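Given next, in structure tokens, is a single chain: the form predicted alone.
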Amino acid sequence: MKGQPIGIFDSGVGGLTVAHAIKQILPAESLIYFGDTAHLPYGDKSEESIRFYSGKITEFLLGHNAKVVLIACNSASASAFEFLKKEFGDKTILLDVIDPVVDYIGTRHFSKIGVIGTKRTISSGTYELKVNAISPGTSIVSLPTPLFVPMIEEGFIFDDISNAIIRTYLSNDSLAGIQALILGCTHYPIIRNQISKFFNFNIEVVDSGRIVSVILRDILEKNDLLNDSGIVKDQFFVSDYTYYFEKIARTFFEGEINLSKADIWN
């Protein structure tokens, strides 16, 4: 199993930020990535729909011999992780992007933190529940920022439109006085610099990419699953082709990528 790929999925390009971080930590590993671009964003979908999509994608990744499956999507992590563990926990190692970030926050002793994410992630209350359990002295405020994902997927970054949307959301009074901001969506690291700039680089902006990558490395080491074959092959699949997905993927992974469309719903 060592030479088999790491499976990663997200609703679109967001999980590429996690995939990129994994390649920085684990360059010898092969990746198989699925972006469910036909159904993005997951943030406005029902829990039942997200579970269905996540289950089908996990089956697809396992069908391509993924040795571990990483849910690189906060909405799916909040709505489908427990479901996936029940369905596939005896077949593969499953990892989400929320628990590692919560564990990290527990080591930092912040007095007040903010969380931004999709409507689904924020309404689930997952971050509040888990942060309160591990760090009861930390005040946590959550803010849905639903326009960020379609804004990023449409390529509106580093421009006046994105800056205006970012400013409108982050000016919310509830975020006053925060010491850290959790990017509760894997799309958001793409606009991390703009977010940091809004706060004058005075707070810690926490994204899951590197945190999850380190946890993943530890899991592979513990289970003797690190790839030592010397063969690395990355594959990228989408449920609906979009030019912007390919553009972002090429930016993160430099040059040609193996991108295919896969209709897994029939």
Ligand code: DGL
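We call the rigid core whatever largest set of C-alpha positions still superposes within 1.5 Å between the two forms. Residues that one form lacks are left out of the comparison. Numbering follows the first chain given and starts at 1. What you see is a predicted model; the values in this text were computed from it and never measured. First, how it differs from the form predicted together with the ligand.
- Shown in the overlay between the two forms, fitted on the rigid core, is a CA shift at Ile248 of 2 Å or greater.
- Asn258 is among the residues whose C-alpha shifts by 2 Å or more between the two forms once the rigid core is aligned.
- After superposition on the rigid core, residues whose Cα atoms move by 2 Å or more in runs of at least three fall at 242-245, 247-258 between the two forms.
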The other form holds:
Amino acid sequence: MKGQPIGIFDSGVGGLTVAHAIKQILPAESLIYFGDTAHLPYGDKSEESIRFYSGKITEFLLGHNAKVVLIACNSASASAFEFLKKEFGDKTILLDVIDPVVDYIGTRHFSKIGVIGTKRTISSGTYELKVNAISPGTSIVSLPTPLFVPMIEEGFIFDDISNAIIRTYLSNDSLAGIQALILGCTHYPIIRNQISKFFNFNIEVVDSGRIVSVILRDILEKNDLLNDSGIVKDQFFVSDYTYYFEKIARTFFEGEINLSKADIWN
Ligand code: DGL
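Having gone through the form predicted alone, I am curious about the other one (the form predicted together with the ligand); can you provide its structure?
Full complex below, order starting with the chain above.
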């Protein structure tokens, strides 16, 4: 069991920012990653569809011996985490990317924070609900920023187009006076520096990668599941392969990646 891989999934390549963070904290672990590129973006999909896709992907990861399953997608964490716990909670340890971030916010005692994410994540109200429950003294404003995902996927990151989109979204009056901004989408760490710069580096920009990786390390330790075999093998699957996905996957993971196509819907 200890030598089995950590299962991770996202709608596409965004979750590779989390996979990268896991590699920094847990270099001795093997990963099995699934990016549902055939159904990207999840941020515009119904809860019902996201639950269906997430269930199939979890079955795939468990079929490939994943010792834990991490939902490295906020849209799926908001829409499918409870469903997956009911369906698979007796078979594996499941983690999402929202609860660890909310727990972290609880330790910081901010008076006002913001969260940005896909339409699905923001309209679910999950961050507000969970932050209000854990940190009643923290007011939270949320803003959907749906253009960020296609912008990043298309490689508009350090240019006039991305700067204009970032400025337009983040100038929203509702974000005035925030002390921290949660990046409620696993694609957004790619533009983390530009976001920090927009706020003149005066606020804390919170992304889930490192926070979730530390929680994951604790869970593996507690359950005696840390890989001590000395063998590390990472596997990356997508539901629709293009060379472009592979190229952008390398940017997100910050390392060499070969993607394999897996047809899991039939
Ligand atoms: N990476 C996904 C998330 O964290 C967003 C991308 C999508 O909409 O599919 O929500």
